[in-house]
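Presented below, as structure tokens, is a lone chain in the form predicted on its own.
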Amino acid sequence: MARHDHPIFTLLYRALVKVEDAGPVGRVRTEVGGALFGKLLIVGLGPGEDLHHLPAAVTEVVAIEPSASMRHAARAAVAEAEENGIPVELIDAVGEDLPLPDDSVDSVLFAYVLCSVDDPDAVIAEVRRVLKPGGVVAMLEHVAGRPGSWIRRWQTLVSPVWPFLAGGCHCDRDTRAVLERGGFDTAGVEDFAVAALGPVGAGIKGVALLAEPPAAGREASPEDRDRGR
């Protein structure tokens, strides 16, 4: 999908993730990936750095990536995963319109992708549609910094130009709120920070589960109704 393709950013990002993988970000990728199992959906494969962090419990991967240059960059990682016994289907598609049946995946991974999708609420709605009951959504995302923090001030300063510099990335999204609006319980999602990453240094990591529906006989609260949209 041409409008999602940023070849120069792909080159820069591919180099960046190689450096990050040797440090705390790589360790968090492994930590977050530990919750994944069964048929895994990766929304936004990028250069494929997450594939070598997957646990043995993952049996197959379907990966969505709308950028042609990113799909090209991921070829070696996809081949390595398949050599290690994990089949990978890489699809040119967007998270807002997943080409998958309802209740068809066991787990979902977001890794630095919800910042750059066009409509994060639509992506989460699609993930909820394709995720089987009892499935998990694991994530490693950068988000808006705390109000008044130096990261938040930096984000406010650069946010008008950041999407043009970073392949459509929005450095100040409230991704936790997006998940909760979409009906996910974020109790298993925690804040973390990597100061060296500047305006994308504030992050969240962990696992979100489908929120429980209101108990029988109890009227849904406004919050419950919002989550059920």
Ligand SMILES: C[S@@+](CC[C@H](N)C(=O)[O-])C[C@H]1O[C@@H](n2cnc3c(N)ncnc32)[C@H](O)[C@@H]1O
Given for the second form:
Amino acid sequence: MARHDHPIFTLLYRALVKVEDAGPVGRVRTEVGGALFGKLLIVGLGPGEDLHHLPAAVTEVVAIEPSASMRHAARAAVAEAEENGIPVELIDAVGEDLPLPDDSVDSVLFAYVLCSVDDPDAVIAEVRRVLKPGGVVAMLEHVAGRPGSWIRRWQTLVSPVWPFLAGGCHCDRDTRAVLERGGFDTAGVEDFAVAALGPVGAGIKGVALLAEPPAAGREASPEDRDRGR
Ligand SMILES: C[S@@+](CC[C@H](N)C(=O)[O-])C[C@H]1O[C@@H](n2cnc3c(N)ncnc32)[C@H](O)[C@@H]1O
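Having seen the form predicted on its own, please provide the structure of the form predicted together with the named molecule.
To see the whole picture, the full complex is given below, headed by that same chain.
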């Protein structure tokens, strides 16, 4: 999908994740990845760094990646995962229109991708469709900083140009709210610092679960509403 291909960003990002992976971000990838199991959907595989952080409980991977240069950059990581006994199907598609049947994956990983998709609400709706009951969504995302924070000021300043500099990324998305609107319980998602300052300084990490609808005959409680039920 040519519109999604940013070859210069791919080159820069590929080098950046290699450096990042040796530090705290790599540890967070491993921590978040620990929740994944069974047939895993990775939305926005990028250069494939997440494939280095999968637990043994993952049996196969379906990876969605609309950028040809990113798919090319991911070849070595895909080959390595397959050598380690994890089949990887890498598909040219977008998260807003997943070429997968309903209830067909056990777990889903978002790593720095909900910032880049065109329509995060549509992606979450698709993930909800394909995720089996009892499935998990693990994530590591940079998000909008708290109102009034330095990070938020940075984001307000650079947001008009950021997508052009960073391969379509939006630095100020409220991704937790998107998950909750889409019917996910985010009690297992926590804030963390991606970097000390800068437009990508605020992050969320953890696991979201499909929220149970309120039981029939019972009004949604304030707690239910707070949790997006
Ligand atoms: C910042 S990179 C992150 C890659 C990888 N997940 C990681 O953690 O390093 C964002 C990726 O999302 C992909 N992407 C952009 N729009 C997308 C969409 N609508 N659906 C799926 N992936 C998308 C981009 O091509 C890019 O590879």
